[in-house]
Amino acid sequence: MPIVKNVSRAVSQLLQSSGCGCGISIVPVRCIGVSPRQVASDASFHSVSFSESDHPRVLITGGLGQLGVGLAKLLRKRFGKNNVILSDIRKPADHVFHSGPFIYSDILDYKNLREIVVNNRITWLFHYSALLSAVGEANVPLARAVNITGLHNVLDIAAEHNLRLFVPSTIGAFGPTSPRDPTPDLCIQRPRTIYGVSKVHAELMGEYYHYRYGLDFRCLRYPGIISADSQPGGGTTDYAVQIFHDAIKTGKFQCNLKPDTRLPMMYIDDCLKATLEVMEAPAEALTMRTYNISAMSFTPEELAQEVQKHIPELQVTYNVDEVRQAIADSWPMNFDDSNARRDWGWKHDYDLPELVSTMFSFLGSDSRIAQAN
């Protein structure tokens, strides 16, 4: 019996230490050397699951980013306000806080995240917590902790509690040796940013957990996402958002990419629709764990021409940022998303003209629409 007590005490101490906040000013990071839990190859999980007729209980991590708030709104409309929990480590705006359940959740705190899943009987988890490319390159250790260690926590908890897990990937998961026009689902991936490397890692780990432990892991590679709700943050594809703000405010726009730089893009409503559709798709319909999705592909020059149909007086100049240009030149020009369209019926709603009209309508432009001959 003393042996049993000693083992029990050791296990208890291990679990309690899994979410420790180390005294680092950047972010509390759990020690990486030992997994907080070991998943047996023949593990039999006994978590409460949901039938197809029931509403899932949803948790969104990193929910205050570009996509989380919009996704919560969409899911609450479909599954009910109280069935979708938004979480982040930042304080939400008042309208977000009052729109539905919000809780503090640090993905690096394994114990706290596990408690949230158990106490709220979570069945679906959307993992949006990540440091994006520019911020990640400025702080690689932090990006490695958030994007990789945080992912490991989420994977372990999702496997233990039989969750359906969604983790987004990105065009940044490809590199200069990947085929660019078009880029298929399966090809060489050698990204040169910590963000891209962490996303390839997420894709492969999710697929491994699916085949090793039966985890229902689902992933979409997003193109550049355009939204009227979020301000451009200096990313490589953010010129496609900045042009609308500058066109309305000043009538002048300076692009930091070459005019013929072609990249795949998507309006946010299509992105959110695709995310929900792949999560609702029958498991037997999915032939892979990670899919490309696409809607349109355009250059800065083509976008400017479409914007000038609404604001003919818009003046566009080009001042190329060599760092962003190098990143863009290593990314896909077009996504081949034929597998998504075949397997679960993916179909986009917004092409370039619809995108531009929608952006101006949301941004409140009083611009004139030019008459085409």
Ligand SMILES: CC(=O)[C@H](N)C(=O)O
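All of these numbers come straight from a predicted model, not from anything done at the bench. Positions refer to the first chain, counted from 1. In this text, the rigid core denotes the largest set of C-alpha atoms whose superposition between the two forms falls within 1.5 Å. Compared with the form predicted together with the ligand:
- Relative to the superposed rigid core, residue 321 undergoes a CA displacement of at least 2 Å between the two forms.
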Given for the second form:
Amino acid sequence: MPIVKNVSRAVSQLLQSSGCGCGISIVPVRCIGVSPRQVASDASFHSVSFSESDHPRVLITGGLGQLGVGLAKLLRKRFGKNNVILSDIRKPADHVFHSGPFIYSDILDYKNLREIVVNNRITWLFHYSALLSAVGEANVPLARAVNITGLHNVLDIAAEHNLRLFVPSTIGAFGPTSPRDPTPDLCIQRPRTIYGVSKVHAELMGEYYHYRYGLDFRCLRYPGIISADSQPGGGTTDYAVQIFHDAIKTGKFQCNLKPDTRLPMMYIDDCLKATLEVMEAPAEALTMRTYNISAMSFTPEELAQEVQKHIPELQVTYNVDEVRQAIADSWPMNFDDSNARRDWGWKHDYDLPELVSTMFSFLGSDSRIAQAN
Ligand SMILES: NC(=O)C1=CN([C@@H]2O[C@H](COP(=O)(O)OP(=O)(O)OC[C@H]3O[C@@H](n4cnc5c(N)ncnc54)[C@H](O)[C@@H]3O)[C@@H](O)[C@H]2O)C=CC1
Ligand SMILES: CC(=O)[C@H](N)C(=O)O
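What does the same protein look like in the form predicted together with the ligand, given that the last one was the form predicted alone?
Everything in the complex follows now, all chains and molecules, and the chain you saw is the first one.
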């Protein structure tokens, strides 16, 4: 009890003091009573620290989705295979399992997550677990648990163990009352999906932990991400990946959004590059902790026209999914990422033509419909 009283006193002193509390290390609420920070400072398990020149020890949560395996590949190239641990609640494919360390981790299991961080001396955490926009609307209680309760676990563990924490946000963190063309970093955010609400919550909680506890929180709002070797996990922008597979396999594509629905999009290599860059950026360069990043913006019709330059026989029809269409109609059409470009030199490499030709060279023009017939 005396410890709790002392911490409470410290908290109330901080609350009464002016300013943001940057640099003042106060334990997050959950740690009161159980935090290793209350163990004597010479406790050996907590005394290991890494110098600036050492590689970070990385954990990726939700790493078996569309983005995590590619992120692990990039980070392993940079920091060494064994310094990057992929985790998820799903069973990894053989090639993923054999490509580097993998561990089971359910982000809703706080103690297990903490154990993984401690036992593996994790210093950087990329928190990718989430339910995306369309699957989130189909299962709101699960989306609320994973995207909000799971985030709370991650934030507390990251603050408790002084981790550098990356949490992706999304164009879906904006809503119908946000300016949509373009959408700046700071504006009204009233999303109407559980996904969007949970991501605004993540942005705000991460920034709060940064100012309140000194957590090194970094966040990028990703556009819809397009990748060739991984499937999207149930979002509104999934059509922009599916069109390539269907064009190659059948020469026909049925789009679930209207032809003129404009959304910001990005090739996965640009997305992962930005993620590593913002994590490596010196803290002094970051005037904000949550940034929009942008590359291109297109409609299904414009994407189909670009794809038809490679597969002219592609037939596109439209069968609108009302849920996805309503979501898309409330999201940004163009994303203003000028702050990211100014602060840490963000620059994308792929515009629409490069994206489409890269997707086809990756997916293999050998398997084109023309040859399948
Ligand atoms: N892919 C995209 O277009 C975009 C993605 N993002 C964000 O990037 C992150 C990664 O996205 P994706 O890889 O596309 O997502 P995804 O839906 O493909 O993968 C999410 C992963 O989270 C895992 N997961 C679910 N419940 C879990 C739990 N209780 N514990 C641990 N893991 C759990 C799933 O098994 C899945 O492998 C997400 O936070 C997403 O919101 C943001 C904007 C765009
Ligand atoms: C843009 C995203 O966050 C995701 N791809 C989705 O469509 O839900």
